[in-house]
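There is one chain below, alone, in structure tokens, taken in the form predicted alone.
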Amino acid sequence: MDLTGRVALVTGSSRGIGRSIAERYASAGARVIVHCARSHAEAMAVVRGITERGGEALALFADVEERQAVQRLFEDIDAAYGRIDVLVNCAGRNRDVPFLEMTDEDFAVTYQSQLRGTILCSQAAGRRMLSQAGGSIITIGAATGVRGRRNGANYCAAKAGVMVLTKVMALELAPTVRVNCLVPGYTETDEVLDRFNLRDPRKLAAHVSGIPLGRLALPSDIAEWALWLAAGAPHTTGQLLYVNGGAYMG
């Protein structure tokens, strides 16, 4: 699939799943913004591989639950490139405590990045692709905001509120602007196999076990359906696609 001249915003893709979509997008030839807030010599490092490569990225800073900062980003988008394409939700921080003893502070901290960046980074580029006639944005979800787990009552709710918000944005910007919800399942990034303890050879042979498939997916996995949704899926929008190797089945 060919993204050829197209713009993307991958936020959150210093490291992870972002990451591996930025990377998979600049392969196929888009221009990819490489976003982060703090780490920024992660995504610097992403910069320099896309570009040895042979592909175009610059890195951009902002802090997406800042609505001047995520103003700001977008004013040096227009400025770089004049245009947006494809944005891609991925940033986000999460805590997980038992729900008893949550606080403000731990529900805020989660759902700030991961519902309100969301929301801030989504009518930003939606304004302008309204304007420009055309684009695909994509958010996060997780099987979680469905099913729920435990020590996670933070997180689940804020997913869930993404894939909600997601099919609120595909009814209100079609027919001119796609929005879809990934849904990933365990991936084999550094966060998810340091938070639950998957580095452990038993702990991870316990979570296969309800894989269908028979192992944790690869952020490259998450990628290539972000691929599509970018570049094919004509006809698809307000979609919650699962990536979970068959652990959980819409």
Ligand SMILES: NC(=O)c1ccc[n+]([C@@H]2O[C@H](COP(=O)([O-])OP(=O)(O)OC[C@H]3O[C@@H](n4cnc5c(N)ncnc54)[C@H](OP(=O)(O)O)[C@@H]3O)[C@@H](O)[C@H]2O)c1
The other form holds:
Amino acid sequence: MDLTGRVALVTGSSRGIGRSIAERYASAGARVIVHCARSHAEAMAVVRGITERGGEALALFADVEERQAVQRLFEDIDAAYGRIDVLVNCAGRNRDVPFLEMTDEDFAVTYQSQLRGTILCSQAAGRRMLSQAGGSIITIGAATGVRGRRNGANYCAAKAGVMVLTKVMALELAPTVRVNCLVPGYTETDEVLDRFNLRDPRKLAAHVSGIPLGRLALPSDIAEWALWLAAGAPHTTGQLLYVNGGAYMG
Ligand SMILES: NC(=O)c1ccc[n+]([C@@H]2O[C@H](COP(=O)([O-])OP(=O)(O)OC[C@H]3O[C@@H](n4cnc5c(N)ncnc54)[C@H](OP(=O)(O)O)[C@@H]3O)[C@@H](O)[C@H]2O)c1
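And the form predicted in complex with this ligand, for comparison with the form predicted alone?
Next comes the full complex, this chain leading.
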């Protein structure tokens, strides 16, 4: 899979799944924009790692929950590269809380970053991709956006929104832009290991027992499919691609 010369923005790529996708894209030849809102030092470290391996990367910072910040982010990309070929919407926050205790703020934190952020970035990228006659947008859903989970009303509802949004965008941006959704199962990032206490071997074993392929996903597993969706995936749009070791068969 080759992305030589393609310009790819991976939102939320200072760590976790986004970081792995940014690094994989760079190793496939893309000019990668490493992005985050707050963790600037981590993003700069990702850029340094990519450039030390001979890749091309630039760090840009913006809160995807703010329309004007997203507008400035894409103006900076216009100034740096004059085009955008791939957008991966990885930025997102979580805040687990029992449904009856969920406040407006608990809902807003997740909804604003996961769903509205995806909308704002995809609008900005979609307009540019239509005018340059091509592009690929990738969203990140979640198995729990289909089957739900305790304490995740805000997150599961936002991810369900992202997944159906993917189909709407695929319909409206076709045939010029392909839009597809990666749906990871539990993936080994610090955020998930900490939130679900999965550094405890017994907790981890309980989770893994429900995964036919016998382990959590690695960020690099998700990155391989993100590369395939960006560089290959002929005649494919509006699809949800489950990468979860068989834990949920969509
Ligand atoms: N890990 C899993 O098991 C799993 C499973 C299914 C789906 N997902 C989804 O996959 C995506 C990545 O997950 P992850 O585990 O890699 O998360 P993570 O390690 O917590 O990384 C989140 C990234 O998003 C950025 N971010 C958060 N809010 C932002 C905002 N408002 N504006 C700009 N950047 C923002 C963070 O940077 P700053 O801190 O600097 O803002 C960071 O770079 C998320 O959408 C998550 O819901 C994860």
